[in-house]
Amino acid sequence: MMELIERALAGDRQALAKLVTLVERGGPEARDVMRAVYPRSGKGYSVGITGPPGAGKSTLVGKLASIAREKGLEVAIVAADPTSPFSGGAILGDRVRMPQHYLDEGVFIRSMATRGSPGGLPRTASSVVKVFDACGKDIIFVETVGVGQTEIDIIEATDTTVVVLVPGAGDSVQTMKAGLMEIADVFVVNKADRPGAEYLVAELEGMLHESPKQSWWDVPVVATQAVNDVGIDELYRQIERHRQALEESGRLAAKRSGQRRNDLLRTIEYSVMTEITQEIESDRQMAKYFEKVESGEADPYTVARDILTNEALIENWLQRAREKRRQVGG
C-alpha cells in the first residue's frame, strides 16, 4: 500500500488513478490512504461548479482547465455522474466529457457516481479531492450532477464555488434563493447568446445589490458563451480575485478549518452508521427494534430512544467493535 502511495505522490498516474478508486470503495484501505495523504494536503486549490442540468458546466470546466494550463499548473476534474435508483449504475463519462484534456498528462479527470447522495457530489468527493491536492495538482475544478437547489454539499468540498445559469431554463432567481443562489461566490450566465441573458443577469445584479453587503468580496456576475471560449478569461480572473480575497482576509484558512471539522464529524458518522447496519445484520435484539418499526408497531422515535438508552445493548455493540478493530489491526 505504504508504495501505491509513494508512486502517487511522486506523479504517477496509474497509481493516482488506484489510490481514487480505493478511496470510492471506501473501508479500511480508504482510510489507510487518506491517513497517509491527509497530512500533504492543503496546496491546491479547489473549486466548484454546479448549476441545473444543461446549464453547460462541463464545457466551463474544460475550458478553465485550459486557461489553467496554460498558466503551467497541475488540474485535477472531478466530475459527478447520477446514479441510476434502479439498477445503482452510472454513466461515468471522463473520455467523452472533455476530449480536449484526455490526452494532457497534466490534467487528471475523474468521474465518479453519486451513489445516491442527495447533495449532488459523491460521498468521497471531498476526500478524492484532498488526494488530487496531496499529489500535486494545483487546481482542482469540482463539477456537480446538476440536481437543483438541493446542491450544497459543494460549498464544503471547495474554497470557490461557481453557479452556473442558463436564460430560458425555467430557473425563477427568486425560487433559488434560498437553494444555490446563497452559496455562490462567482454567477455565470452561460449561452448568453440566447435571448433573456441580458435580463437574466440584470435580475442576478438586482439581486444581489438588495442582498446584505459582505465587506471583503461583492459576488460578481460573469455572462459567457462556453462553447465559443467567451467570457471564459473573465471567469477565471473572477476565481483569482476570490481566491486572493479569500487569502488576505484570512477567511481561506477558516474555511479549511471548517472543512477539515466536516471531514471528522463525516467520518465518525460514516463509520458509527456503518457498525449498527452490521449489528442490525448480526444482533437479533438490534433486528427486533427494526422489525417493530418497519411492521408499524413503533415508532422510530421511541425506538431510538430505546437503543440510545439501553446500556447493556449499547456495552455489547461497543465491545464487539473494539473486537474487530483488534482483528484488523486497527
Ligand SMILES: Nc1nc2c(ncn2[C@@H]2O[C@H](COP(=O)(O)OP(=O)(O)OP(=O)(O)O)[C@@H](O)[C@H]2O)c(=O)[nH]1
Contents of the next structure:
Amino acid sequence: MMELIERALAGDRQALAKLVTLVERGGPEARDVMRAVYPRSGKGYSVGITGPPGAGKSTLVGKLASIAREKGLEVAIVAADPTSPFSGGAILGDRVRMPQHYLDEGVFIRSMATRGSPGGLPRTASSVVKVFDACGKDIIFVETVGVGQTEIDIIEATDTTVVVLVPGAGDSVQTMKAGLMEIADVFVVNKADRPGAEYLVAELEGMLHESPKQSWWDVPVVATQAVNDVGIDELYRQIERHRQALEESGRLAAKRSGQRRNDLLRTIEYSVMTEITQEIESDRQMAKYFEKVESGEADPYTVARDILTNEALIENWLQRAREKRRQVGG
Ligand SMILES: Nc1nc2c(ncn2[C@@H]2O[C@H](COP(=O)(O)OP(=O)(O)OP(=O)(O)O)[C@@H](O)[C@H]2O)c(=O)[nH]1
Ligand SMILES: [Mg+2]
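Same protein, the form predicted in complex with the ligand this time rather than the form predicted on its own?
Entire complex below, previous chain first.
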C-alpha cells in the first residue's frame, strides 16, 4: 500500500489510477490513502464546471485542458456523473468528446458516479481531487450536472466555480439560474452560435447587477462556442483572474481552512454514523425498543428519547465501537 502511494506521488499513472479506485471504494484502505495524501495536497487548483445536461461542459473542459497543457501544466479531469450508478457509460462518452486528451500523458481523465457509490467516504469526489492534487496535478477540472445537493457539495469544494448555461432552454434554465446564482464565480453562455445567446448574456448581467455587490470580485459573463474554439481563451483568463482575486484577498486561504474544518466534521460524522449505527442495530438490549415501535405500541420519537437518555446503553455502544476499532488497529 505505501509503495503504491509512493509511486503515485512520484507521478506513476497506473498507481494513481489504483489510488483513485481505492478512494472511490471507501473503507479503511481509502482512509489510509487519504491520510498519506492529505498533507501533500494544497498546491493544485480546482475548477468546478457545472450546468444543465448537454450544455457543452465536457467540450469546454476539453478545450480548457488544452490551454492548460500548452502552459505546461499537469491536468486532471473528474467527471462526476449523477445519473449513472456505474461509470462505464460516462467514461466512454467523455473519451469520445475529449479525444485529443485521451492519448496525452499530461491529462488524467476520471469519471465517477456520485450516487450509489459503494461504501463511499463522505465527499468522495473532493477526496479524489485531493489525490490528484497531491500527485502533482496543477489544475483539476471537476464536471458536474448542477442539480442535486451532492453536486452542489462537490462544487463548493472547488476553488473556482464556472456555471455553464445555453440559450433557448426555456423555464428550466430560469429556475436553474436562480439556484446557481449564488455559487457562480464565472458565468458561461455556451452555444453562443445559437439564437438567443446575446439575450441570455444580457439577462444574466442584469441579474448580477441586481444582486449584492462583492467588493473583491465582479462575476463575469463569458460567451463561448466550445465546438468552434470561440471564447475559450477569455474563459481561461477569467478563471485565472478569479484565482488571483481569491489569493490577493486572502480568500483562498480562508476557503481552504473552511474546507479542512468541514472535512474533519464530515469524517467524524461519517465514522460516528457507521460505527455507532452498527452497534445500535446489533445490540440485544435494543430488541425491546424495536418491538415497541414495530408493534405500534409506542411512537419512534418517544422511544428515541428514552434510548438517548439511557446512559448505560450509550456507554455500551461506545465501549464496543472502541473495542472494534482497537482490533482493526484504527
Ligand atoms: N452548436 C453548438 N454545439 C455545441 C457547443 N458546445 C458543445 N456543443 C455540442 O453539444 C453537445 C453536448 O456537449 P457536451 O460537451 O457533451 O455537453 P455536457 O454538458 O458535457 O453534457 P453532459 O455531460 O451529458 O451533461 C455535443 O454534441 C457538442 O458537440 C457549441 O458551442 N455550439
Ligand atoms: Mg459531459
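Residue numbers count along the first chain shown, from 1. Heads up, when I say rigid core I mean the largest set of C-alphas that superpose within 1.5 Å between the two forms. The model shown is predicted, which means the values in this text are computed figures rather than measured ones.
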Classify residue 308 as shifted (yes) or not shifted (no) between these two forms, where shifted means its C-alpha moves by 2 Å or more with the rigid core superposed.
yes
After the core is overlaid between these two forms, has the C-alpha of residue 286 moved by 2 angstroms or more?
yes
Using the rigid core as the reference frame, would you say residue 297 shifts its C-alpha by 2 Å or more between these two forms?
yes
